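As structure tokens, one chain now follows by itself in the form predicted alone.
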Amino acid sequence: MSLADSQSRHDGPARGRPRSEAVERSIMEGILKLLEEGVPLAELSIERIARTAGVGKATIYRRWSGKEELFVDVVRAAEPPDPELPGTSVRDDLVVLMEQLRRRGLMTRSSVLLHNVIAQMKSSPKIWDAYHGNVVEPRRRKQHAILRRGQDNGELRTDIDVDVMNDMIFGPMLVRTVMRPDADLPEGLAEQMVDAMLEGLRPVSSRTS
């Protein structure tokens, strides 16, 4: 997936100014060019990014508040887009989100650049906090909303905290994609994991005998 295709599928935060996709694409591609040349994130100043992209610093600051927000958008554009949820059942929604995690794991493994950038982000508290606040937390809130809906409509047990339940469901895929980079991520893994966890998370009267 190209950067242009990926970026067009992310709305991004509203910044109160007319969008210029060509300008934003030029800025992001300028950052990718520097990263591909081996320039560390810590050495990517707004001045250097602007010079590489052929724009003024003011052009960047009109779109992003600083490096942290800009880097988050670059990584988000390189990742698989957040999927549309079918909304037909808790299982169906969880499978879609789990499959997104599986695909993101495959993409991170196949992209040396993305892997290195994420590793560098974790070593920079400000950038990692921005990524966590703008990307990770919204995804987690979406997961929690699905689980609460499942509890409300009787699909899931109500005696387990939603946050704990969320970790139980998504934790195994995160371990497999992040902590075990040599582990297989075959097609069908999302369905297998979700179905296994739901066997224990459904109300007793709804479980498979």
Second form
Number of protein chains: 2
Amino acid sequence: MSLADSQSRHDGPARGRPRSEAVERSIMEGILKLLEEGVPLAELSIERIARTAGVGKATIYRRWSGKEELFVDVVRAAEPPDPELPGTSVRDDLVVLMEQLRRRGLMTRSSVLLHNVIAQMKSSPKIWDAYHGNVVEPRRRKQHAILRRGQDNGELRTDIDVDVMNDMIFGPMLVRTVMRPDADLPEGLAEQMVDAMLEGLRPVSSRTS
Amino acid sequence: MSLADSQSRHDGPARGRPRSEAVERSIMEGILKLLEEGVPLAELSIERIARTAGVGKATIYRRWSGKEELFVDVVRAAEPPDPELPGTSVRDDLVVLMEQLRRRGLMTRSSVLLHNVIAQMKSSPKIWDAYHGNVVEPRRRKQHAILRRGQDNGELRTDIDVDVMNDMIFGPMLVRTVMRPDADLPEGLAEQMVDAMLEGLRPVSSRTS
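Having seen the form predicted alone, can you show the form predicted in complex with another copy of the chain?
Full complex below, order starting with the chain above.
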């Protein structure tokens, strides 16, 4: 896996000193190299990462507060970047986000390395917390904002809590990508799920309203 | 945790010899005792289980094929039993199954032991596979049968694959119970989710149909 493309697409850490993308990239690629060699996450020390990347430990600590934050950046750079939202409708934005989730699921299945990295991350509570706080929570806040926009502009019902609605929309794809590694993720699934969720699973002809 | 109540509510293994519920219960309670003492699942051997329960190893092997199958029975007995379905409508059956999922989530949160047992089970691929094959898959087949009934009797749309529909209905609650241990699971959530899923998240007034 190369970070050459993905690295430029996210902002990375900001630490009050001039950044050097080349240095950051070599540090992150050093981690991937160690992981590819089968070194377990628990044995990845800042010292070993620095040695592999050919930099001093201080160079790493200037950019990341510790192993957890650094590792989360590695995962974030390896995942597809967050997509641009069309903004044409809440429905269209939801389809794009769901499609992103589907693609991330396909990528995790096809990349043994990414698969292992995520599995190891889940077994380390500190790193999982860092990933959750830095990646998952901001993503959820963005989803909530879209749903609130839909409630405001009449695209979505207002009688369901935004957090519950969020799980109703993204939960089905999450289950198929994360909990059910054998479930089909065919093209068009994102759109089908979003539309079925918006219109309901009851046949239109039998609606009493 | 006592198995006294729950044990009688499931059938347990059948092995072609007269069963003795008391023996089975003492074996399963022996496992719980070891787990409560903090013995990790990986160190639970049939020999140790037999010693704790005061039976011979052969007594265990007559009833279970091995540690995996035995352990799955322990988890199954500790979880609330599968509910009776009212059968009045597919909607009503789905609400009962979702409510069961919500209660199982609440129980896993409140029982440190059950929580730990499930976490350890997930980290053992063999036991997880046994749990999946013996508990999760039969549950999913039952759900699929209900959804097919709904497609047959006109309660559900027929243009969505039953497996996809299954994740659309149960996925949101699964996400909240399994993946988001901090998410609210208020009373009435099962009913609200099922009805919103059937009727759709779009406001009725803006439907074009």
